[in-house]
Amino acid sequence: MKTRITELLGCEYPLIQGGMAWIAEHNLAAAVSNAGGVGLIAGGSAPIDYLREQIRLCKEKTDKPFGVNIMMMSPNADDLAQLCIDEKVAVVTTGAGNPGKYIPAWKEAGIKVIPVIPSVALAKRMERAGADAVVAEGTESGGHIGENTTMCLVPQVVDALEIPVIAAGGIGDGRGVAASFMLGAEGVQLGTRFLASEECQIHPTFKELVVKAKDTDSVVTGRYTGHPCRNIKTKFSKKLANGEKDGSLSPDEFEQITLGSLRKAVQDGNLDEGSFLCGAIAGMINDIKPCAEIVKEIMEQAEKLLKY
């Protein structure tokens, strides 16, 4: 499956790992980029030391094109954006704000830039500032996101732009894939699927959680904090989600109790204090795999049902 995104990544599917903040480290990237995708370490707010030898490690891992994904909202982003052309990565994501003043200094070294984008207006100005192509991410995915959804945004950004659209949000399998394809996408992120493979090194309850969910366990929380992110049901999001209901919450008490529950989840996996951070897409997992199977599958489907 050629497109546009394989030709410029160099990969051989149009398939990206998404970059989830203390989840996606080397062991993951290397095995999304060993079975012919493209995988992403994720920057988040961790030292620059660390991810400086996780890109290291997964350049031992793996002789294919990975990635970094960089939240422009962390306070380490500017040494991160540096560590990244310094370490040659190959491709840079970005979330939570706009690359554009680092844009030039990346494609000057060679580095393909790729944002992730919740918006029409947002992709015109990556475009605009230099992007190789977007993330169009709708809100069925997992963590921070958006309010529209995969079917509306993707086919509304590839309208807008010359460069090529990856989608993102709510894809699971290759039936995903074509669809994506179908609204004129050349490309797709997934994030929850990789939860429940095998090279992903989030504890095992969080791994329980995926494969477990039903099509309705999935929950946003933090909508009036200005942060809404998809998590799993768990005592402690339906803590969260009717504290902000009835108000027994406010922001601050909200920001306060959330503080550091995602790690809580990842490395503890913590029912109590702990945000599973998912996309809705997880009713459909049932089954933990390696990424070599995973991403076969889904391209094999996808390929079939498009008549590859």
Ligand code: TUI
Second form
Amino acid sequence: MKTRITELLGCEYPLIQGGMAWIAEHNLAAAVSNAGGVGLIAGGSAPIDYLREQIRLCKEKTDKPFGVNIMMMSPNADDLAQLCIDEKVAVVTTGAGNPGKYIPAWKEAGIKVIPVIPSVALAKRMERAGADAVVAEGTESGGHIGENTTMCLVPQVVDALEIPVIAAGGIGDGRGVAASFMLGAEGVQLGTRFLASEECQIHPTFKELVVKAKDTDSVVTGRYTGHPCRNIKTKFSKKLANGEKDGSLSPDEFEQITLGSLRKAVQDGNLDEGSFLCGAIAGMINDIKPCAEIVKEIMEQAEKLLKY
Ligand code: TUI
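Mind sharing the form predicted in complex with this ligand? What's above is the form predicted on its own.
Following is the full complex, with the preceding chain placed first.
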């Protein structure tokens, strides 16, 4: 399956792993890259020394291309952006904001730049700013999301841009990949499917929630704070959703009790205070497998459906 994305990134499959904050570290990224996709390490709001170490550990585990995701809302985004240049990272993706100010320096350093965007307007701005490709991310995704669905967003972004488009949001198997290609995408990004992988370092309770989730076990919280996030339904996320709905939780109180909640989910599996960010496709994911198997099965299924 050769597309402009495999050509751009020098990978076997046009498949990248989402740069999930607090989750995507070097073991996961290296496993996905070794499987023929492109793994990403999440910068999130990590300290610079942590990210430098993760990049170096990843280089030890794979000689294939891998990337880093820079979260624009991170207080140290400037430092992490420069670190990618210093460490000669092959690919940078960005999320939760407009990375325009970093693009010239990344391009100058030979880094492939792929912003994650939730709208056609931002996609066009990113193309004008020099992005190599975009990830068009639908609201089915886990974590911080826009409003548009993958099915509606991807073809509109494809029509609006010349650069290649990677589809994200709600893709969990080869059918989702094939569907994305029918919409005009030339690559896919998957996050949730890799939560249930052997190499993913999240707490076992988190993996169990993903594997056990049904189609209706996904909830969006925090719309009224301006940072809507998709989570797995738990006692905690239901409390947040109800507090938002009935007005018993002010936006300030919401921000207070969700502070640190990603770490509590990922590291502690804390069901009472953790935010288990996860995409809506979790209902379809029923097993934990090595990344190599996940990537191979998905791409074989997609190739069969698309008759490559
Ligand atoms: O970034 C993500 N997903 C994320 S980031 C994250 S960490 C976080 N923690 C606390 C609050 C919020 C986030 C968890 N999940 N996905 C990519 C993505 N980017 N989705 C939506 C966007 C986005 C939104 C607005 C990209 C650009 C944008 O631009 C607004 C503007 O014009 O500046």
